[in-house]
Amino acid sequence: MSSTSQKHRDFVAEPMGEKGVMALAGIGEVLGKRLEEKGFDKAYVVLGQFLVLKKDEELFRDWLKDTCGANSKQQGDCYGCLKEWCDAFL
């Protein structure tokens, strides 16, 4: 997929491990700090929420918007990143 960012490709290329929340595509410094303040400091914690929401795109996008104020592009980038990671590793 040539429409994905380098950050997205880097994230989905390997196991998540202890990567910080800002390693997720669509999550930069501002959104990352907002997520960290709410306890979502690692990518795997956001993955947990993604899985709790049963990988549902609309629910996850709404959660991301409500939790950290992510815009539509950021929501889509983060969702796509986690979905592709799950497809590869789960």
Contents of the next structure:
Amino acid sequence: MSSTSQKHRDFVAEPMGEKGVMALAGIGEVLGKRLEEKGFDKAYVVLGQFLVLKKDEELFRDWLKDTCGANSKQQGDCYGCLKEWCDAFL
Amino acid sequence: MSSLSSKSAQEISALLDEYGIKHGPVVDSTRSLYEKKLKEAMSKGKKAKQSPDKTYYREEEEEVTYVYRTPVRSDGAGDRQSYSSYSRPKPEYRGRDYAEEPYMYDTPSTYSRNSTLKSTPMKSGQDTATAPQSSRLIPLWVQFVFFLAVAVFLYIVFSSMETNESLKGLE
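Now show me the form predicted in complex with the partner chain, since the one above was the form predicted alone.
Below: every chain and molecule of the assembly, starting with the one above.
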């Protein structure tokens, strides 16, 4: 439990619905803005990208880094968050 | 190589498979990522393309490099046509044929088979560097160990002869 943030636990606890992209773990204001500019304005759009990349960790991390400049920790947090959400709800 | 962005999604997908890159569908949002991955793979020169042909060719290369050794030892580049009895060469003997007499007859046979492949002269020192280890009859290190054992044995024999009668018996 100590390895996941509160944000992560909040996100994974329920269907994401219309939550914004900043609700994702690892995605704060700066990264969120960059993602929105690229068209990823909702969490489910990032989820869509995650699924199109076949839920592969390396691919998703690379994509996130290229798209919004996330560092390694942020990439890992976001990936873990989405993965766990998929395990629970998909 | 044509620009990656002009290729179709299927071509990108095929290229990713060739380089062994795990990937999903090539859609608008994933395309730039995959193009970037392909560029990296190409610049690194990953040898994932058409491996069956390459291995065959490399085997040929081993035979070919064997050719370059013999001109140093003997003369001419096409004289030994009469020794063609071996169908499969043994490139591992390339370094050993000088020291181990019994294996010498192999060198011309393989040589003659390859003289038709490539006749362009290259340095003889290259064969030891270019020909990689191939699983032939006897591995290279076994020959090396055998050679060392023979050398040690001869040394022991020689030294034991010395201690009996100080060099008198040798003459």
